[in-house]
Every structure is written in structure tokens, then in C-alpha cells.
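To begin, one chain is listed below as C-alpha cells, in the form predicted alone.
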Amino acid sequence: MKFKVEKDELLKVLQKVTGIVPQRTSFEILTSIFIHTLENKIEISSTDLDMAITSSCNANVIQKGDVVINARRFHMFIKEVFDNEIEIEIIDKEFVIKTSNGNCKMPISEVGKFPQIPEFKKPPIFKMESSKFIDYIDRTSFIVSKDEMKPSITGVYFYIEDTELFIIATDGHRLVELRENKISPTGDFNAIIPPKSLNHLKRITEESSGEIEVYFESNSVGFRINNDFISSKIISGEFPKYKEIIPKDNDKLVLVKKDEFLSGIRRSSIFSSPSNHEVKFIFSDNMVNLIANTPEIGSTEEKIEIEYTGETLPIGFNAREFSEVLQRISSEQIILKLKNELSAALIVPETKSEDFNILYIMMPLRLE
């Protein structure tokens, strides 16, 4: 193996693939990366067995070959190199990095011991602008359970019905349903995807543009964006029948300016209990009163104008979790659909998007 590569291009690839390399593992090979040369580029892969990443960049390949080396040491060394171009070669079974300051030699591992990177032979299930897909991840993946006893809700549920893509997540007391209505699927898609995989996808594609291709085969899902490919195992199990809990008869409607409401909730949460961040919402004629009182911290009470005509309704909510929902709604105003102090609240944007519909469900806290 022998090739020359621009340092900046190599560094971009290494920053992507080393992000999932485990620092501590009983499988030493997982601390390595796999470098594969093609006609005029190199591919670098890493895996933690649950997720794998392959990223490529252009290179002047003089002699083809494959090699497995320690990921972090290679990454750290390349970051400190001043040369614009780096020459790399295998000499006497050593990985040699040639720079203007001298040569660096690293031991190599057996290529055959590196885990096989999943391959997807079927065409993509659907394609979508990467910025849109990442936006959907941001609006949904923050609501997942951390309860390992309920694995099916520790991930984000994706499925296709007719020509609509549904993205669902719940942590047991909040739920989000996002429906994308402008895709052209080529087959069935039904998968619970770990948030770790989605968040890493988000990190490596935030600066990318173009389409993202989504692949699905048996127990794995894959995402291709430009020169990057991420594959991930899906979470086994059946996602709860969530449609049964979406409120159908919440007849008390509240219209409120989102930013003003969000700021008020955040201020109130400062004085809420650290255990459950409870803030009391009292809805009355065209007004909501936000009350938080924790003796050892302090108290606050403030009023915010709303559009609401109905009976006075006190409801307790976790202010921190409520804020997380509101900040992901783009509309200037939001609609709350309420029933009583013990029933789930439905939260939707007042102005709907042309591309997708979204709703959030928030369970109340039992007021003392």
C-alpha cells in the first residue's frame, strides 16, 4: 500500500470515523480503523459493533492495499502535522507516515480480524434532502426512554404507510409523531433506530448538503450522504400502539405566542423542584398563570396572555420537559388542546409546515 493524500481531506474523514471508536473495550480491534484503497481515493471505516461508519476522500493511490491501525493515535498525529500533503506507505509490515519533519511508524493489526462492515444490496427505501432529515431527527430524537427494561421505546420508531413516513418517539410521559408526506418509498420500512446512531448521523451531516439515502435490510439500517455511509443495528421488539393514546376529545383550546410562553416557563422552572421541575399552569379567561414554589429555592408567579375561553383549569407540568418540546416548534404561535388536570395535553404548531405534520403529547403531573 502506498498513497498520498491532502491533510485537510484526511482529517475530515478521521474526525467522522473516530467519533464512534470506543475508548475502552474488551475487543482491542474495535479501537482501530480499516483503510481501504481504490483507484483514486481511500475509504476509512470504524465500528463499535452496533454502528459502523465508512467515509472516503480523494487520494493519489500509488499501490493498492488494506490496513488496520490504531484510530486515535493516527488521528492525533495527523492533527499535528503541518504539511499540506501526507505520504503513507506500508514498509516491512509497518504503517509509515512520511512528513517533512521525518517518519512516523505504527504497528498494524491483522486485516482479517477487523469486523465486517454491513453491506446493503437493495436500493434505498427513500431519499430526502439531508437538511430536512436532520431537522426531523432534532424534532423527535430528544424524546426517548432511558429505561433499559423497555428497549422498544429507547429508540426512534420509523415506518412507512402508503406514501407517508412516520417518525415516532416516546419516553413514557411525552410522545412525538412527525408525518412526512413528500416521499416516494420503494418498499416497506419499519425500524426502531437507536438515538446514538441518529445523533452521530446528525453530527457528520450538519455541514453537508444534498440528498440522504436510507437503506433497510433485516436488522440493520443504512444512511448514505455524499462520501459518508453510516449503518446501524435496529432495536428489536415492537413499538407500542401509540395511536391509541393520542387524545381525541380534548375540547379546551389554548392559543399562545410560543416565545413568550417558553420564556415564562423557563423563568418559572428556575424555582421549581429539582426532582420533577413542577410548574403549575392555571388556565383561565385569556390568561395562564405560571406558579412555581420550592421553599429552599424561592417562588415565582407570573401571568401570560393567551386566547382561551372556558372554565379555570389548573394543570401541573414538568417545566424542563415542556420547554424542550416548545423550543422545537417553529410556529410563532402554538395550540394546546386540553381536557382536564389528569389527561394528556396535545401540543401542535398553529402554522403547519408544507412538508410535514407534527404533534406532541405531554402527560401532566399530579398536583399536590
Contents of the next structure:
Amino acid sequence: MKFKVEKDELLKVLQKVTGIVPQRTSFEILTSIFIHTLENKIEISSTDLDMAITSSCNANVIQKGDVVINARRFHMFIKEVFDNEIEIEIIDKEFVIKTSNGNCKMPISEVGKFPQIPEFKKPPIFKMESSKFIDYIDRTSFIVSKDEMKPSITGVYFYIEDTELFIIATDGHRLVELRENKISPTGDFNAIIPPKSLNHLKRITEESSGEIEVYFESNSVGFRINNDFISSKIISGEFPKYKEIIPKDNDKLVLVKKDEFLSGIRRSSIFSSPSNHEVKFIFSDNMVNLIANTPEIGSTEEKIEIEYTGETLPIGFNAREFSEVLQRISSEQIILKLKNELSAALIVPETKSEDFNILYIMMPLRLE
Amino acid sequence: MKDCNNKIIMLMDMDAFFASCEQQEKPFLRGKPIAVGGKNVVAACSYEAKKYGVKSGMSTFEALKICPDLIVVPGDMEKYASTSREIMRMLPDYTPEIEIFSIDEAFLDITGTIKFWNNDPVFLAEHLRRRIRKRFGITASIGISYNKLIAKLAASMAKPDGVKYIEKKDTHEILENLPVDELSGIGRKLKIKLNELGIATCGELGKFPVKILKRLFGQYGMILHYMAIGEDRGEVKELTPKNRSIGHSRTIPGGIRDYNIARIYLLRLCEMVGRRVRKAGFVGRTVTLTIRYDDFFTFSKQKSLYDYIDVGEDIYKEALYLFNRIETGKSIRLVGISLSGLVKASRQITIGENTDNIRFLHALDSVNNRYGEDTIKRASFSLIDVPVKSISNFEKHLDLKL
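Starting from the form predicted alone shown above, please give the structure in the form predicted together with the partner chain.
Everything in the complex follows now, all chains and molecules, and the chain you saw is the first one.
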């Protein structure tokens, strides 16, 4: 194996793939990367067994071959190299990096020991503008449960019904449903994807533009964007039947300016209890009072104008979680649909996006 | 590990607290044998009654047989609790390191403050006792020693109305011939069990091979060994919500082999715990199940949850998970449940939770707050209808100030 590659190109690839290389692992091989050469191209892969990333760049491939070497040291060394072009060759079963300052030699691991990277034989299920897809992940993946006793809600649930894509996430007391019907699916799609995989996807996609292709086969999903391919295991189990719990009879409608409301909630949150960030919202005629009171921290009470007529409703929410939801709604005004102090609140943007529909559900805190 | 055996620890223990409160409030009861409790069981009794052999935990019927003059007064927990709170409020004048151990007992670590009291623990103790007597007209006994265990022993030796200081150098001699059940933590049944092994005194228990104790009693065997040689790892620690737990345990008379009945006990305890947790305004997320078999083998199992809980049924769900994983068949003599990892907060309602249940529980709590615990309870609890060892289980008097 022998190839020449531009340092910056190689570095970009290494930055993407080494992100998932585990720091500590009982499988030594996982601390390595797999380099594979093609015509005028090299492909580098890494995996932590839950997900895998393959990224490629142009190279002058002189002699083809595969190699497995330590990820971290290779990455660190390349970062410190001054040359624009680097030559790499396997000589006497050693990985040799040739630079103008001298040569570096690294031992190689057996190629056969590197875990198989999942391959997808079927065509992509759907394609979408990558920035749009990342935006959808942003609006949903922050609501997932960390409760290992309920694995099926520790991931973001994607599924397609007819030509509509649904993205659902819940942490047990909040829920988000995002729907987009401008896709043309080629098959079934039904997967609970770990947030870790989505976050990595987001990280390596942020700088790229173009289309993302989504692949799905039995127990894994794959995402291709330009020269990068990410595959991930999906979480087994069935996502709870969430549709029944989306409230339909919440008849107390509140219209409020998002930014004003959000900053009010954030201010109140500072004086809420650190354990549950409890803020009491009292909705009354065209006014909401936000009250937080924690003896050793301080207290705050403020009024915000809203559009609401009806009976006074005091209801408690976790202010931090509430603001996390609000900041992900792009509309200038939001609509809150409430029922009573113990039932789910529905939060939707006042002006709908052209691309998607979104709704959030927040469960209240039980006030004494 | 912190050195817990070279301190000056005091245990303040109110003498016959419930009975004393009643006698103080109703002068005609003074000097007479009285019992506080209900129709079925004696919860506490005065020293006058103790002379006849009346003991707490005895059935009222039995107590009246051995002491026909016994006056049985219904208990008033609110009154005892508020008196207790007032007494406990005096303690910070002596040291900041206080552990309120029960309604009528508190440990004080006076190691750091004794220099302000002529380096004389007895002087300090007498000062506190005098104040309590003057203010409330009731007496307290105080035991002083180098750790909690021996301070507790000293307090029992000081009773009634006295102070006892056991210095470390004298401990060995005192323990050598002390019957094992004089130590706090060794009860009647355990004493019998130890006696069967030829152990009657702490001296003998201290010399008994630790390995065998561990095999017989699990981790508690190790503790027994240390107790017998007068060592205690316990620190005087203030019960902040973080390290505090709310729990109930129940000794089942005669032991129980029917695990379905044991599950009812478990549910009962869980609901009591949930009730107290809610009353105190806490939510918690670690459930601990303690089981003691008839052979005194005792162990605990814990489960930590992601969400905070405060409802008996939710506690029961986790307790049951733990319970269903224990060895079956052995006769159980004690079941305990506690909830820890407490924080003062409102509970987060979860998606799909039945709001009717929340309202129902709220209504139930209101009724039980107004008319006393167990005014409304589960029908299944009648199957285990023996008084639960809890400060809240006195006979109920409906307050008809409607």
C-alpha cells in the first residue's frame, strides 16, 4: 500500500472519524481506524460498535491495500505535520509516514480483526436537504429519556406513514412530534435512533451542504452526505403509542409572544429550586404571572401580557425544560393549549412552517 | 475512615416521653400508672406502670391484667411532636452537631464545644436536663461516652432522670458481663439466637469468631462483633434531606411464610412511606427494601430510579421488583421500606399518568389529614390488621369540629 495525500484533506477526514473512537475500551481494536484505498481515493473508517463512520478524500494511490492503525496517534501526528503533502507507505509490515522532517513508523493491526462496517444494499429510503434534516434533529433530539429502564424512549423515533415522515421523542414528561410530508419514500421506515448517533451526524454534517440520503435495513440505519457515511444501530423495542396521549380537548387557548415569554421564564428559572426548576404560571385574563420562590436563593414574580380569556389557571412547570422547548420554536408567537393544572399542555407555533408541522407536549409539576 | 470512637457523644433521651407529656398536661395523671395507646396495644407507659411490668408493644388487655389500675389514655401525636420540636430547638445551644434520632432522642457530638463547659460533659448534660425540666416539667436522661453505641448504653443505665458517663477506659469492664440485649440493636429474638450459640454477654460475643457471625447473620454479624467490643462506626450527622430517608419497618409476629401476605405488608409500608414523604413535601428516587428472616439473617436491596416519586403505589412497584428477586420459602420476620435521595420539590407528572388518580390521592390525603391516618385505607389491609409500629398508628378520634 502506498499513497500521497494532501494534509488538510486527510486531517478533515481524521477529525470526522476519530470523534467516535472510544477513549477506553476492552476491545483494543476499536481504538484503531481502518484505511482502505480505491482509485484516486482513500476511505477511512472507525466504529464503537454502536455506530460507524466512513469518510473519504482524494489521494494519489500508487499501490492499493488496506491497513488498521492506532487512530489517536495517527491523528495527533498528522495535526503537527507542516508539509502540504504526506506520503504513506507500508514497508516491512510497518505503517510509514514520510514527511520533510523525517519518517514516522507505526505498528499495524490485523485487518481481519477490525469489525465489519455495516453495508446497505437497498437504495435510500428518502433524501432530504441536509440542513433541513439537521434542523429537525435539533428540534427533537433534546427530548429523550436517559432512563435505561425504558430503552425505547432513550432514542428518537422516526417513521414514515404514506408519504409523511414523523419524528417523535419523549423523556416521559415532554413529547415532540414533527411531521414533514414533502418526501418521496421508497420503502418502510421505522427506527428508534440513539441520540448519540444523531449528534455525531449533526457534527460531521454541519459544515457540508447538499442532500442527505437515509438508508434503513433490519436493525441499522445509514446516512450518506457527500463523502461521509454514518451507520448506527437502532434501539430495539417498540416506541410507546404516543398518539393517544396528544391532548385533543384542551380548550384554554393562550397566545403569547415567544421572546418575551421565554426571557420571563428564564429570569424566573434563576430563582427556582435547583432540583426541579419549579415555576408557577398563573394564567388569568390577558396576563400570566410567573412566580418562583426558593427560600435560600430568592424569589421573583412578574407579569407578562398574553391573549387569554377564561378562568384563572395556576399550573407548575419545570422552567428549564419549558424554555428548552420554547427556544426551538421559530414562530414569533406561540399558542399554548391548556386544560387543567394536572393535564398536559400543548405548545405549537402560531405561524406554521412551510416544510413541517410541530407540536410539543409538557406535563406540569404537581403543585401543592 | 473518620475516627468515630474518640469523641464525646451525648444521647439525650426523654423519660417515658408520651406518658410524661400526658402527665404534665393532666396533673391528675401524675404519679399514676398510665399507658398511652389504643384499644389494642400499649404504645408507651409511665414509669409507675413499668413497675408493674407493663411494656410498650404489649396488648392493652394483657397490660390491664397485670396492672388493673392502669389508666389508658389515647395518644396525641401532634402534641408529642410539637413538644419534641421545642425541646430539640434547645440543642443547638450546646453544639451544632446534632442528630435527631427519634421523637424523643437526640445524639449530640460535643467534642468541639466541651471546652466551653469546663471540659465537663456531666456539667453540660445537667444544664440541658435542668432547662428541659424547668420549661416542660418533664425529665430526660443523658448518656455520655466516646461513641454513639456506648452513649446509648449509658443513657439506658442513666434512666430514669439521670446522667451516666462511660469513659473509654471503663468500657471493657462494663461490656464484659453485660447481657447482649442491653445493647441497642439486639432484641429479644436475637438474644435467644445468640444464647443458643452460648453467647450471653457482650464479652462472649466479642470473642466469638467473626467468620461464624458473618455466616449466620450476614453483614450484620460483623456489626455485632464491633458492637460487642464497644466500637461503632456511626457518626453524629444532621439529617439533611440528602442523607435522609423516610421509611417504615414492621416486625411480623410469628414470622410469615406466605409471600402473598408479605406483599400486602409491603404495600402497606409503601403507602405509609408515600404518605409521609408527601406530607413532608419531598420526592425521592431510591427505594430500599430490608428483609429479616426468622433466623435473623438481614439484608437490604436498593433500586435507584430516574424519576422522583412520592406515591405509595410507585414505591410499591419498585419494592415488589426487589422483593420478587429474593430467596423464597424462608419465613420472614421483618419487612422494611424506605425512600431516600429526597429533595423538597413538586413531583413531575408523567405523560399518560391518570389525573383522576392524582385527584383521588389528594382527596385521600385530605381526609386522612383531617380525620387521622387510616380513616380510609385499602380493604386488603384488614388481612394484616395488627398495629404497625409507627408513631402514627394510634386509635383515631374523629374531630367533629365540622
